[in-house]
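What follows is a single chain, given as structure tokens, in the form predicted alone.
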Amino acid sequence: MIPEEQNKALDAWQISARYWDKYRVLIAQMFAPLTAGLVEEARIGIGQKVLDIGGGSGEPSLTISCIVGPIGEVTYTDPVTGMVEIAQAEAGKRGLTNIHFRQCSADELPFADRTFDVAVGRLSAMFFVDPVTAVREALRVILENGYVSFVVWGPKEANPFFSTVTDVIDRFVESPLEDPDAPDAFRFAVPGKLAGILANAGAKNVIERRLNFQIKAEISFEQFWQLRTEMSETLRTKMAGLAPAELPIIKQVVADAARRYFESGTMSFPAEALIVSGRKPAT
């Protein structure tokens, strides 16, 4: 990715940070199964030193800090200033003293070799500038036989939480042809793609596991619409290009398509993610 595009992507995430903070409680609730799956896969336990790569608004660092306890520690990293600030503020509010914060890119980690027991990333690997370099860096900074584990979204069609809105908007807004290797939420949705990158970067015992779960929250369609259209930079950009008269039409079409996910009066979408893990070989 050329530096100009990198800066543009960082700027977009900087704007998104305020919305991730606004919906913090909801996001934690909706994506809790991803955090739980990641913790289980990376075998995170009491007393460990864990690196969180691309920790966004604070998860999974905030959850992991409670699991490793006072004798363990978590190092949160993210390249976006706004994300680091809101994550740090939340940790402060909760009185968590075993999380350290560093603003840095995944492909240039400012840590010595063999510093951590485990390295994880929740919904961050899809946005790595250079995934192979990032995984090599993750392997470099963990102990021999330590785990690197990443959770990424499965196919778009298996994730109506996203596609219900984007499929409708894409009928109204012309989208350029997507580069399957460009940073995007579904960049590693193809089974084996991220696993291949881990193997290429030198990880051993690479395992890919499919995680099916429900994205659930006590919210109405109206709240879901607001959450999705505020949190996603892609949607914000596309909607800015629509004529005002088109918005209520689009919203109604999305509401009709999403009705079945709100039948109980609250939101419940089926979802699919992939958890991909590997270990650092002993030298």
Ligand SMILES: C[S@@+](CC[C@H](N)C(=O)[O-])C[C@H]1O[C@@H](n2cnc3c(N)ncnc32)[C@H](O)[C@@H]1O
The other form holds:
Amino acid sequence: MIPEEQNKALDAWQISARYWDKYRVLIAQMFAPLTAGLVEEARIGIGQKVLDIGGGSGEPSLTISCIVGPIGEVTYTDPVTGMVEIAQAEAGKRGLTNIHFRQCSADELPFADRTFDVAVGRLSAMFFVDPVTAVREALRVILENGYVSFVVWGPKEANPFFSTVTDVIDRFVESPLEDPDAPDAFRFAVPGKLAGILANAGAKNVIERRLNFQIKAEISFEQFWQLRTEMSETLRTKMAGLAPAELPIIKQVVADAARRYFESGTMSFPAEALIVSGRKPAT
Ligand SMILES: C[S@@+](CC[C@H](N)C(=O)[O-])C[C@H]1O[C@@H](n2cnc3c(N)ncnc32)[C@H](O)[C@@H]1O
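Starting from the form predicted alone shown above, please give the structure in the form predicted together with this ligand.
Every component of the complex follows; first up is the chain already shown.
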């Protein structure tokens, strides 16, 4: 990615930060199975020093802080000022004292070799500028035999939480041909792609686990629509290009397509993620 595109991407995350804060309770609920999967795959336990790469509004750092306890610690990182601010404010509100915050990009981690036991990233690896460099960096800063684990989205078709909206909007707005290697939520949806990057970066025992779960919350379609259209930069941009008269039509088509995922005040979408893990080889 050229630096200008990189800056544009970070600016978009900066705007998104306020929405990730606004919906933090729902996000925590909806994506809790991803955190649980990461914790399990990276063997995170009491007393460990954990690095969170691309922590956004605070997950998985906030959850892991309670798992490692007072004798352990978490270092949260994210390159976006707004994300670091909201995550730090939330940790303060919760009185969590074992989380440290550093603003930095995954491909240039400001830590000494072998600083952490484990490094993890929830839904962030797809946005790394140079994923091989980022994974090399993660391996550099963990102890030998330590785990690196990243959770990323599986295929779009297996994730109607996203496709129910985007498939409809894409019928109305012309979308440029997607570069499969450009930063995007589904960049690592193809099985083996992120695993290959971990192996290339020098990780051993690389394992990919498919995680099928439900994205569940007590919200109506109206609340879902608002959350999706506010949180996603791609959707915000696409919707800004629509004629005002098209919006209610699109919303109705999405509502019809999404009806089966809403019942008695509960939203429940089937979802698929991949958890890709490896270990740092002993030298
Ligand atoms: C989809 S959000 C996920 C945030 C959080 N981990 C969660 O699961 O709620 C992606 C995050 O990746 C961060 N990100 C973007 N580029 C990055 C980079 N080069 N290095 C590390 N993180 C990056 C964004 O700022 C954003 O906070």
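Under this definition, the rigid core comprises the largest set of C-alpha atoms superposing within 1.5 Å between the forms. Numbering follows the first chain given and starts at 1. Source: prediction; values computed, not measured.
J.: Quote the shift of the Cα of G265 between these two forms to one decimal place in Å, the two forms being superposed on the rigid core.
T.: Here G265 registers a C-alpha shift of 3.0 Å.
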